[in-house]
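Take a look at this single chain, the form predicted on its own, given in structure tokens.
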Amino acid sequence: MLPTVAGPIGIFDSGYGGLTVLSAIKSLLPQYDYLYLGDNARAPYGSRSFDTVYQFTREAVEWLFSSGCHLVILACNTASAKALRTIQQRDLPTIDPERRVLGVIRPTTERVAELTNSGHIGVLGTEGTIQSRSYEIEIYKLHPQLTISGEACPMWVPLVENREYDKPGADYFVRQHLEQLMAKDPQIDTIILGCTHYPLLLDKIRQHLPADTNVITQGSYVAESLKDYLSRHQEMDAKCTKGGTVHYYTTDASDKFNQLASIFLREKVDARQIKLEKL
């Protein structure tokens, strides 16, 4: 039986990248309680199949629900691309039709048209996110006049998670994929960082782009979208506790998570290790 009393807002990511989203959400909505879960033991998700990402994501969502969350944010582009729609349409009606799972792709695509002058958008993401064409699909629904090009960057998440994102060796991989993206469409003037890990590479990304190129990180857009969602759905807002707390959980060793999470958040983190059902 799922808890029926009010609980924290759940934030899920395959690893650490979702912490950049959590940071933006906490900054805008500090009054809420949050429960962050990183499936670090099975990360990265980027190259995994649709079925595997769906299975892992559903297990994480069910764990967050059982921990008291009525609202869960998939702060992972790969999970949002490969699992969100199935969970929303197929699973929630049977798990609990009153609970909600939201992703990070839609809030970003809603705002992209106002940031481009040329109408040409680039998307940088994991293999899974780019192969799913989720950004193209969502952008074309809202802004069919835009031109979208995607570039998979399979080395970028390992660079971040191995703390190499600010080292000289990262420049090669950043420059390589930016050049490949711009070669696909030289008119691109706005680039979406379609992975929540990528903001840690932002300084290097900007170094290899023209100064007038817009680079979109997702955190602020997701936070603003969540604020709007809660204001429009008072019944869900009432189910979210407001004590200003954050609790962290990981499927990997907690000491390793604490070290890396502290880099993402610039504050001390004390996580607990949990095991998902089929891990």
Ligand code: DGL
The other form holds:
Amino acid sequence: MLPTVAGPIGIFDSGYGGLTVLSAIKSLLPQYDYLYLGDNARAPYGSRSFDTVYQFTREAVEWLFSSGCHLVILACNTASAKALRTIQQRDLPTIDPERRVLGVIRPTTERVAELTNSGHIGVLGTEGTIQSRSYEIEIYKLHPQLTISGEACPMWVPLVENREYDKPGADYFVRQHLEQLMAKDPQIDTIILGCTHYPLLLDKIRQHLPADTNVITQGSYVAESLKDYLSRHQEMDAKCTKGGTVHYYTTDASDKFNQLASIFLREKVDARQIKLEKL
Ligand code: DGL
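Would you generate the structure of this protein in the form predicted in complex with D-glutamic acid, following the form predicted on its own above?
Next comes the full complex, this chain leading.
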């Protein structure tokens, strides 16, 4: 039986990346309570199969629901690309048709056209996100005139998860993938960081791009889209408690999570370790 009383908004990622989204959401909507879950023990998700990403994400969503969340944001592009639709269309009607799971791809694609002059967009993401072609599919639905090129950057999430994102060694992998992306389409003037871990590499990414290239991080777009969603869905807003708290959970050791999460968020984080399994 799932709890029926109002609860926090759940924010899920494979690891630390979703903290970049949580941070933007918290600053736009500080009044709500949040429950952040990082599946650090099983990150990265990016190179895993469709079935595995779906299974892991479903377990996380069920855990967040059973912890009192009525609304869950998949702050992970890989999970949004590979699991969101199945969870929304197949699972929610049987788990609880009144609960909602939202992703991060749609809010980003809705805004991209306003930034580009050339009409040529680059998307950087995990292998799973790029292979799914989710960004092309979503952007073409709204803006068929745009030209989209994708580049998978399989080393970038491990650089973040292993705290190497600001070390000199990271430059090699950042430059390599930016050069490969620009070689696919030299007219690209706007690049979507289609992985919530990548904003941690933003300084390095900017160093290797022309100064006038737009680099899109998702946090603020997801936050604005959530605000809009809650204002349009008063019945869901009423199920989200407003106490301004954040509780953190991780599937790996909490001391390790606390250390890195505190650096990312610039505030003390006190996470609890949990085990995710089929409920
Ligand atoms: N933050 C996830 C995303 O946005 C990272 C995926 C991974 O674990 O590889 O795609």
